[in-house]
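One chain follows as structure tokens, the form predicted alone.
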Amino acid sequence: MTALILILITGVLALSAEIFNLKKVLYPLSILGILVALGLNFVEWHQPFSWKYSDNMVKFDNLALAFSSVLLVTVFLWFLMSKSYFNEETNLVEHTSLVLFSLIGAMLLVAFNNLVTLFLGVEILSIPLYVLAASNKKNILSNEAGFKYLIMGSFASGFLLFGIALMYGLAGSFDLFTITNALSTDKVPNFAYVGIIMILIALAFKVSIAPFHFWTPDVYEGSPVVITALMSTIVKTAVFVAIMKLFLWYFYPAYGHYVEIIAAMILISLVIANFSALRQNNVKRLLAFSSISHAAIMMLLIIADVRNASTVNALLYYTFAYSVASIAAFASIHFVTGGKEETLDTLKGLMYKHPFIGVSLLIALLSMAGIPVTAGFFAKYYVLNALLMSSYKWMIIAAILASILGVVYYLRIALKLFEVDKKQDNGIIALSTREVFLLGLSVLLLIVVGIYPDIIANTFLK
């Protein structure tokens, strides 16, 4: 909970950069408030910060201090990439405080009780980034994919807001507690099942499950490279937290009336993200692609229907490993192309022209796709095994597919870091400390709970 006051009244000083001239400083002042806040989770740990009056709302307990504290790390690495991007004063203050309140609307998502606070959250984080999206205002892909974002998010807060009103008819409540006992009564109405797949939907849309996928793509195609390394982290890992908190315990004892259709999705979203990503020229579309295969690997983790610390555990490690090597790889991305074309093309030669992000780049992929001795092959590894007691054993076989096609894609990637193109510019590509920091602390962290899986995978006890 202190680490949420404290990102807040970040985000208001960076508001408020102007009026007490504090704009030289708001950079490392946003660094160093994500930093306490995540050395904050970690004292609370085990005796979190505790409000009667806000319990009933949002409540800081170990899951949402882990989760958040995910969440600071992802912001602090996206940070040391960005700098770039906070270059131009005349919109410091802007992109600063849009960013920072983001990170607030998903730590809210991770601790929310309640559907209202749910709703705020899922707002708070959005529309940032749906501003955020349009912000390269010379680039018409940028104004584009904000606009699209935009418009398909607010389709997607209809359905949330329309499902949230109908579980409201049935308990008379918003609490989320009340409207699990409303779902265990012998006379649950229609429509109450009805609310639940619209909210499913809407938060099926944030994450990219298809077939609420379709604006993905272009989105992450138009908007620039860093946004789109902020959008495909933060967002996952704070929606996921919450579909597993409605899905597997909240709205639980209705689980019969929609894991079918999860199971649907996810298979659907299999075959139609790893399939489309083998066809993608530009990078930034063929990693969107990628991110919906990945968000569909951690939505099995619902119908596994483990209902203990294993899945928190498992989804944990996946939300860290997935935004440590998306940090890398997009980062790597925007070192090279400088906000230019993103093409496979342009990461030819990558290995001899710049080998540390070459290795970097590759270490990234490698994770994605899941290889020993990165940190993802354990994220896989922990869903599928949590497969292996449900009804969906079949569901292994598809992700295993499915990941087999990941690595032909990631090994188009990779094979272009080692083809010499003798036309190409082979011109130096610098790179400061601080972006030395970002990728070797990321392939450091990739490597190192790779090796060592149970210093994320152990967190809660099983």
Second form
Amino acid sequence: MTALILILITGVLALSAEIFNLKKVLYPLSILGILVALGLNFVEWHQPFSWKYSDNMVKFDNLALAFSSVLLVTVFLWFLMSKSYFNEETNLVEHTSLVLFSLIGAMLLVAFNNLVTLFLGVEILSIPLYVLAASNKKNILSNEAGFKYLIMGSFASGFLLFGIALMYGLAGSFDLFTITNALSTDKVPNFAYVGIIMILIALAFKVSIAPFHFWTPDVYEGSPVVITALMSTIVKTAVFVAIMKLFLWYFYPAYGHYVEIIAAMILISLVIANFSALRQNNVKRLLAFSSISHAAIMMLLIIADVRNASTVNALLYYTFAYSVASIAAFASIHFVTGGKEETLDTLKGLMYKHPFIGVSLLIALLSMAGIPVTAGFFAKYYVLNALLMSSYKWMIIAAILASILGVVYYLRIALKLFEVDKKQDNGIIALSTREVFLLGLSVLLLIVVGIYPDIIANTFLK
Amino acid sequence: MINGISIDYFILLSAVLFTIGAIGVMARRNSIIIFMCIELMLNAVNILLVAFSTLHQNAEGQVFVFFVMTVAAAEVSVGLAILTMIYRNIKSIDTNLLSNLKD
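Compare with the form predicted alone: the form predicted together with the partner chain:
Next comes the full complex, and the chain you just saw is listed first.
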């Protein structure tokens, strides 16, 4: 909880930095704020904190602390990555405060205990991201991406609200504990099930699970690379915690009514995402489809129906591995292209031009593909392991086939790295110490966590 | 029952309004009309919240309506700002012209 308040203070300070002439210390200040917040999370571990003045609307238990630490690490890495993006055109002050406010929404989403906080969390997370997606003012592609994201996001929040209103109609309260009790009774009116499905649709929009994924490739392609990196990581982590809390715990009495819908959505996502990714030529578009595929794999935890700490551990491990790998991949692309077009050909011969970025990108891609020694392997392993006990065993085969297709398109990028680039030579890419540190740290995290998965995968005792 | 009217009618009314809004978002091409349709969707939810709040005789639902209004205002203000930028760049707000991003 103190971490949330600290990030809020940092965000407000960042917003007023221009007034108080703090522009020079703003960047170190925000990084310091994030690191102190991360430290506070560790201090508060095992000390459940619920804010009694707010009618138990937020509850910072161990689950919330663990996932908000993942969010904080992601945003920390993001800040390291994006420094070179800021210049006269792209305002550091506004970007910093918007990112921090978006982080607050994400932290609310991992700690909500009430449908009001769920709604506010989703909105506080999304609205700054709409602005950030459109932040490249003179580029019509960025404007279009922001506009599409906004329309789709507001459309989804309409569904979320309708679902919340129907759940309120069922229980007469927004409190999730009351709603679970109301769902457990014999006479549940049909509109309550409609409400649950509408909340599911809204959250599926946010994490881009098919058939609600169509905006994702466009928005990822149009936004600046650094913003895409942020969108694909913290949104997925935060909203997936919300999905897990709702559909595996609070709405569990109605499990039979939605599990088949989720299974169908996963299957469609796996097919569409992996086949579309095969024929993409833009790296950002390709990673957008890969993020849809990752979302589908994370969603498998819901249909696995294992309601104990191992599911939470698996999701924690997956979100961590995915976030770090994404940030590393997007950072490499950002350093290479520097805001220009991101076709596959721009990565040609990177291994010879700049081996360090090349190797980092390669390891990030291997982790996303789930090759052993990197963290991505155990991430997929834990999810599929949970699925073994469920009635959806056949889904394992679908997921593995999808992963094989995944290896194909990740290798397409990897092979480009080794191709010899004859015609063009667009100069040497100079990395600052900070950027070397970022890539080194993420690669190290991916490999260390991949070799010793227990560091993260045993966070919650069984 | 609220004043002798069954709650089903309130659900039906807001569902109809919500559907009109949702169809509008998908079918209309003018950006301003799309924003209006999103407002319609959110306000349909407000009717539902107020109806349930009266039915259950507690004020939580009506308080939530304020949150919904605030968020709707924030969303539309961001949306209009983005539209202004788009208009500066291409001198139009027709969504048919916004199709530079595709396969």
